[in-house]
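Shown next as structure tokens: one chain only, the form predicted alone.
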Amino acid sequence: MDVAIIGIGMHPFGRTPARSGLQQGAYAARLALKDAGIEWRDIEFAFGGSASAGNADALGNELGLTGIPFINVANGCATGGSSLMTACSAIRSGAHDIGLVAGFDKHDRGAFNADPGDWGLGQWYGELGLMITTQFFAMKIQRYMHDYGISENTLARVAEKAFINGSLNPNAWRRTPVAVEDIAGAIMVNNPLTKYMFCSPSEGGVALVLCRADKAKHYCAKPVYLKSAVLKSRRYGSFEVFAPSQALQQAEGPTVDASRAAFEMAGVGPRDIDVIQLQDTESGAEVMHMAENGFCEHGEQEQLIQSGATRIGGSMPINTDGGCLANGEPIGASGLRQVYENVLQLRGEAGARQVPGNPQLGYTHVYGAPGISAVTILQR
């Protein structure tokens, strides 16, 4: 049975010092219900996540307690993209028809502080920096730029073209275009990455309303089919974050592995895809998914981002709102505004930022700690 969706709804992201993060949570909630046309009691089931603001159930403390089963999804990163692929399984099972997927959250200003316990490290871990994932993705993608030949200008263009986007995108934190030799030249934070090349933890909630696809057109009249919604962990090989150790032989990480499962599933190949969303943490992560998730091949970066490839105007447009890099990151609902946005490209409502000729297919994948990936792809 194929999934629909029928109503989208975001809070602005950033910082919003009157509300809490269930409060953002519940406005974004109360957009997609009446986007969908909808009320919260015809609802019959919801999953949603929270990192640092709540159990996401508590949505019905602000919505209304109807006795519908919501289950809390934590999933680090991947959280939101966790959620929606197990809403979309509950409709295709035929246990519901109609429901909503939220995500919202609400960090401390600074760094993300995690303990190495939580994920299974002894305390040396972060007693060497290494809990500091600036430092990883640093380290990850200085041996990518020397294998691939990935050059310093192009990790400051991808984040040129964030701060761009985002000042096009009225829900996003960063909405000044910031230029190149700025980019380039700010405070380094870890060699190569510099302050405007990483994204910061920020505040903000999405919330989508999903239904079965032989019911869409009732509730709406330019419904989004989700072809295809995958979530994949790491192998013992990859290299990925909070990773204690490399192995000698290395394996290819969630990325390749999700991404390859959903075009499966979707039946669809790269080259179709008209919009793309991808995590882009910093800079050199944007360049890395690019490949693994089989958009080019390693190396044919350097080339694509230079010649403006991936530009909202250019034939692989990425990051059409800003990515996290202009939003920041608010774990529940950021792999959740990837599919918004994506959902606005397909209706042809976004705006400034629109994806010039009619795109037809959207893509989204969310990565995150410790070697998580989930993929959708979204079809009008």
Contents of the next structure:
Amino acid sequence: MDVAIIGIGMHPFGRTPARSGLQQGAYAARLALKDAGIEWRDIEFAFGGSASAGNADALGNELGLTGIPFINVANGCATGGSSLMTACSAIRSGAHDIGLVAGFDKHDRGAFNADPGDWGLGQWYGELGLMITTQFFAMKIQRYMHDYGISENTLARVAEKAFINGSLNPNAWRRTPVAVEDIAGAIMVNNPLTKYMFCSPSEGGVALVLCRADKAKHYCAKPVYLKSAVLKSRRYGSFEVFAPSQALQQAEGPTVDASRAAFEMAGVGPRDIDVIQLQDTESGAEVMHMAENGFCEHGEQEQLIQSGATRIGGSMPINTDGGCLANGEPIGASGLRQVYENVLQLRGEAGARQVPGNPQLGYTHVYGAPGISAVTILQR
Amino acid sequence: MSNRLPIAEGLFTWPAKKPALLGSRCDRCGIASFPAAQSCMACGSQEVTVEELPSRGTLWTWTVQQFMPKSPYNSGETPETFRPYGVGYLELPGGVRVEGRLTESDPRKLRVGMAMDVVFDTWRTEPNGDEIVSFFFQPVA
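Hand over the structure of the form predicted in complex with its partner chain; the form predicted alone is what we had up.
Whole complex next, starting from this chain.
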């Protein structure tokens, strides 16, 4: 049983002081239901999550208490991907025909401050100032630049593109282009990454209505089909965040594993993909994730990014909505934002940022602590 | 009277004539990890042996932490007195790559592959005068 996405809704990302995270989730859910042309009472089940804005099943208080099974999902940056994968299984199994996936969040300003105890680590790790995600990303790209000859200018180019794409997206947080010199010359946060090369924790909500593929046309003129939704966790030896030590022999990370499984499940390859959303919590992540997801060889990113291949009009458009860099990261909603964007692109409804050439296949990827990755492949 | 105390029990030998980081090595698959754990992260075996890790290695990667972290960071610094610090993974021969703070915070003086020693020094002084000791990686002179 294939699964289709028949409704999408989004609350703009950024900062919305007047609305709680939950209200932003409800806003997105109402839009998704409207887009599918159905009512909340038509929904048979729901999966949802937020990291900092409460239990997703409190959406029932906003939308109406209908008695459906609503499962709260908490899986870090892969919360949205986990909800989607599980909802997909619920439909494929035949247990349900139509359901809702929702993610929302509302974070405090500044970097996340994770508690070592929650991750099986001693308090000393946090006391010493090592429990910081930005450090990990900086150290990963630092080594990658050393190994594969990626330049600092290329890191700035990634952020430049993100803000250009964000300027074309009415739902984005950062909608003003920033000159590449200003990105490169901004204050350093974690060498080699400057302020503009990092995304910030933010707010927002996304919801999707899913149904059995054979019933999709009943609701929606342009359903988009979920060809694969895969979640993987780290194997021993991959270089991961929140790790007091790493193996001497490196293994492939969860992104590589999730990507390969998703391509296999969908029966397509990286060259078939027309529009790509990759986790870009910082510039270096987008660079590394291009290769980890199979879209190029390690080191080829330098030439691809410098030549404009990853821009909207390029041969492999990446993060067409501005990605995390322009949208910020409301953890519960972030992965679903990528799916929302690809559905728009595949419907041909992405407006000023529409990828040309009638895209058929879209790819999304998230990565998060402590080494998890979720990938989806969508087809129109 | 003030004491010198390790930041955590079991992280390194302390006090000792030649203090060393303490890792654990799996008796079954030979994998080492830091800090010492009760089971092997690679194969799950509970047959592990605690061992002292080498004191000299090479810097595998690094960054400089330019902003003061939120709690649980506990250095005794204030936003006014905070000073950026280097962080890196030190590759220890035959062991693991261990993450730690560097004694050097000038990015111009840090490069992948440079030799560093594991050293032990006061990390912070508690209000009661106790000195909390931790490990650091220091460029070989």
